[in-house]
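Encoded as C-alpha cells, the following chain is the form predicted alone, with no partner shown.
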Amino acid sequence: MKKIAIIGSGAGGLITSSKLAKDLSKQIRNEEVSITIFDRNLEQEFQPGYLEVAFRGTDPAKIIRRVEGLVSPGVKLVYENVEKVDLADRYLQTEGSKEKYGFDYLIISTGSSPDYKQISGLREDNMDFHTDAYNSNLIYQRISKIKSGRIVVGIAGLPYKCPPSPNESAFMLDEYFRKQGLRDNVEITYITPFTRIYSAESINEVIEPIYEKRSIGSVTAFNTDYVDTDRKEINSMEGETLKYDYLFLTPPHKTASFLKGTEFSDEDGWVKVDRRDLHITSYGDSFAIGDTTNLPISKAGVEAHLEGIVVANNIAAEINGMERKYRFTGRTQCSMETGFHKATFVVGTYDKPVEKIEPSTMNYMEKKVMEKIYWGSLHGHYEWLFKYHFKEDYFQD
C-alpha cells in the first residue's frame, strides 16, 4: 500500500486530499493507497471572512465548519498535531506519541500564524484579524464603541499572510465610520515597512489616490520595533514614534514550531521547496504547499489551492505509472476590497508582473462569488471553474 500523509487540515491540505481521493479512488477502494490527514483542529475557518467579522460584524459561526464534514470519502483523519518529521526514514510522530507513522509521500500544509513574541508590547494593546474568528469578532465589539480617536492599522512585521488584508482593514474602517457619521472624529493611519502603501507598484498606483481621497494617513518605511503601552506609542527601528488610541495591526507570522531547526527548513522554519513542483529540497517524494513554504510569493489561500493541485496531480500520476509533469506557475490572485462594494485584485505569476487592476463593483461581486463557493471548493466541486478562470496559470504541464 502506498501511504500518503498530509500534515494540516486547512484549505491546502483539504484541497490536496480531495484531489488525490478523486484521482486515486480505485486504488483506495482496492486498499492500494491510503490518504491520512494529521491535525488536532476539529474546525476549519474561512480566513478571508475574518475581515467581515472584524469590520462588518458578521457572526463568527458563519465562517466555521467541522473538519470531519469537509474531508472527502476515502480520506482518514488523525486528530493529533505532528511534532517530528523524518524525511530520510519516511516517518512522522505526533505530539505525546512514540508511534511512528510511515509514509511514501508527504505533504506539509501547516500554514502560518501570528507571532507576537517578535514585537515587545504589541500583544497587550493590539487586536488582530488573523488569529481566528473569535479574535476578529473582538475587533467589531471594540470599534462599535469608538466615537473618536486615533486608529493605527497596517503591517507590524514580515512575513504575514494575505498581503492585501491590512489595506482592506483601512478601507473597511473608513467605510464603517463614514456610515456611522463619525469619520471626522476618527483619525486612521496606515503603517507599513514597505517604501510605498502597497509593495507592488502597479497596485500602489491604484490605491494611493484612494487613501488621499478618503483622508487615510500613511507612514511608509516604518519597521515596528516595540509598542509602549503606557505612552500609547508605536516606535520604529528608524527612530519614528507614532501615537495611537487603538491598534489593529497585522502581526508578523511564524511557521509551525516543529519545522524550526529541521534540515529541510530555513533559519526561520519555512520549508525549502522547488518553486515549480513544490518538492522539498533533496526529497522528491515529500512536498510543502501554502504559507509554510519559503517561496517569495504571497501567503494566501489561492496559492495553497493551486500548489495543492500541482502536487496531487504529480503524486497521482506517479502512482498510476506516469511521469510527473505538472508545474506551479507562481500564480497569485488576492482580492483587495476598497470599500463601498468595490474591489481590485493582485494578480501575477513568476513570469508576469502584478497587473494594474482598477477597483470595480464587478471585482467585488467576483470576490463574493468566491466566498459562496469556498466550502465546496475544498471538496474539488469547482475545479472546472478554477481551471477556466486561471487558464494557463492553473498549472503547467
Contents of the next structure:
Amino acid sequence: MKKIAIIGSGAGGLITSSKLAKDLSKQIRNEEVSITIFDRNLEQEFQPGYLEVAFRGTDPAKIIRRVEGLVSPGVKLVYENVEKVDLADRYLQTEGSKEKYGFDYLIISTGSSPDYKQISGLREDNMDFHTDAYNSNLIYQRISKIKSGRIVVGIAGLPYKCPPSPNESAFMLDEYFRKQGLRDNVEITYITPFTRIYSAESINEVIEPIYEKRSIGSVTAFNTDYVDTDRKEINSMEGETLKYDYLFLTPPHKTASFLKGTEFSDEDGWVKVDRRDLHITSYGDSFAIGDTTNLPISKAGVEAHLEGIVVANNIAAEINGMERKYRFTGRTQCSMETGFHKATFVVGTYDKPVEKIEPSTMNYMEKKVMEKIYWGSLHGHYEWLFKYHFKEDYFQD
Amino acid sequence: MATYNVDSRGTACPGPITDLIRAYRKAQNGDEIVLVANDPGAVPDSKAWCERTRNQFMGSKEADRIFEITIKVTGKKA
Ligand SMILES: Cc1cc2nc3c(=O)[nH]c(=O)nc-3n(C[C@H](O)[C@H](O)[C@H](O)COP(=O)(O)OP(=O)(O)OC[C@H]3O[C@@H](n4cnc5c(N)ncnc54)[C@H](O)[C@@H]3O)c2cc1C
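What I would like now is the form predicted together with its partner chain, since the data block earlier showed the form predicted alone; can you produce it?
And the full complex, kicking off with our chain again.
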C-alpha cells in the first residue's frame, strides 16, 4: 500500500488530491494506494471573494463550502492539523497526538496567513481582507458607517498573497465612495514599499494613470515600521509619518508554524523546493506547493493549482511505473479589478516578464467566470479549459 | 555590523526588490545587504529604491550575467 499524505485542504491540496484520485482510481479501489488530507478546517473559503464581501457587501455564505463536498471519492479526510513532519523517517504527527502517521509521498500545501507580530499596532486599527469571510463582512459593516476621513490602503510588508489585491482594494474603495456620493469627503492614499504603485513596471504603466484620474494619492518606497493607534499615525522605518482615520493595509504573511526551524525551510519558514518539479530540495518523494513555498513568484491560487497538477501527475506516473514528468512553468495569472466592471491581469512565467494588459470589461468577465467555476475546478472538472487557456504554460513535459 | 546575503538568482522583477525589502526589515543602520541577481533590472531598481529610502547604493559588479549589488543600510530612523 502506497500512502500519500497531503497537508492542507486549500486550493493546492484539493486539486492535487483530485488529480491523484482520478489518475490512481484503480489502485485506490484495489487498496494499493491511499490518499489522506490533514486539515482541521471543516470549511473552505474562496479567498479572492473576500474583496467582494469587504467592499461590495456580498453575503459571506456565498464564498464558503464544506470540505467534505469538495473532495473526490477515494480521498480520506482527517480533520486535524499537523504539528510535526519528519521527512527523513517519513512520518507526520497531528496536534497533541503521539501517533506517527507514515507516508510514502507527502505534499505540503499549508498556505500563508497574516503575520501581525512584524508590525506593532497594525492589528488594532486595521481592516484586513486577507483573513477570512467573517472579518471581511465586518469590514463592509464598518465602511458603511464612514462618511468622511482619511483612508490609507496598501502594502504594510512582504511577502503577502495575491499581489494585486492591495491595489484592487484601493480601486474598490474609490468605487464604493463614488457610488455613495461621498468621494469628495474621503481622501484615499495608497502606500507601498516598492518604488512604483505596482511593483512590475508593465502593470504600473497601466494603473498609474487610473490612480491619477480617480484622485487616489500614493506614497511609494514607504516601509511601514509601526502604527501609533493613539495618534492615528503610520510610521515608516525612515521616520516619515502618515495620518489616517481608517486603515486597510495588507500585512506581511507567514507560513504554518510547524515549518519554522525545519531543515527543509528557509529562515522564515518558507519551504525550499525545486522550482520545476516542486520536490522539497533533498527529498525526492516530498513536495510543497502553493503559498508555502519559497518560490519567487506570486502567492496565488493559480500557481497552487498548476503546481498541484504537476506534482500529482508525477507521483501518479511514478506509481504507475511511467516516466512522464511534468515541469511547472512559473505561470501566474492574478486578476486586478480596477473598479466599475473593469479588470486587468498580472500574467507571466519564470521565463516571460509580466505582460502589459489594459483593463477591460472582457477581463472582468473572465474573472467572474473563474468565480463561477472555482469549486468545480478543485475537483479537476475544468482542466480541459485551463489546458486550452494556459497553452504551453500549463506545464512543460 | 551584519551582512545580509540575499540570493535572488532565478527571480525577475519584482523578485529581487521583494527580497531586498524583506532583508531591509531585519537590518540595522550600518549593516550591509548583498543582493545577487541575474535580472539586469535589479540594478536600476535597487538604485532607485536606495535613493528613495535614503539608503546607500555602494555599487554593483557583474560576472557571467550575475549581478552583485551592495547596499549599506543608512536610511533607518535612529
Ligand atoms: C483577498 C485575496 C484575493 C485573492 N485573489 C486571488 C486571485 O485573484 N487569483 C489567485 O490566483 N489567487 C488569489 N488569492 C490567493 C489564493 O487564495 C491563495 O494563493 C491560494 O488559496 C493558495 O493555496 P494554498 O493551497 O497554498 O493555501 P490555502 O488555499 O490558503 O490553503 C491552506 C490550507 O492549509 C491549512 N493549514 C494550515 N496550517 C496547517 C497545519 N498545520 N496542518 C494542516 N493544515 C493546515 C489551512 O487551514 C488551509 O485550509 C487571493 C487571496 C486573497 C486573501
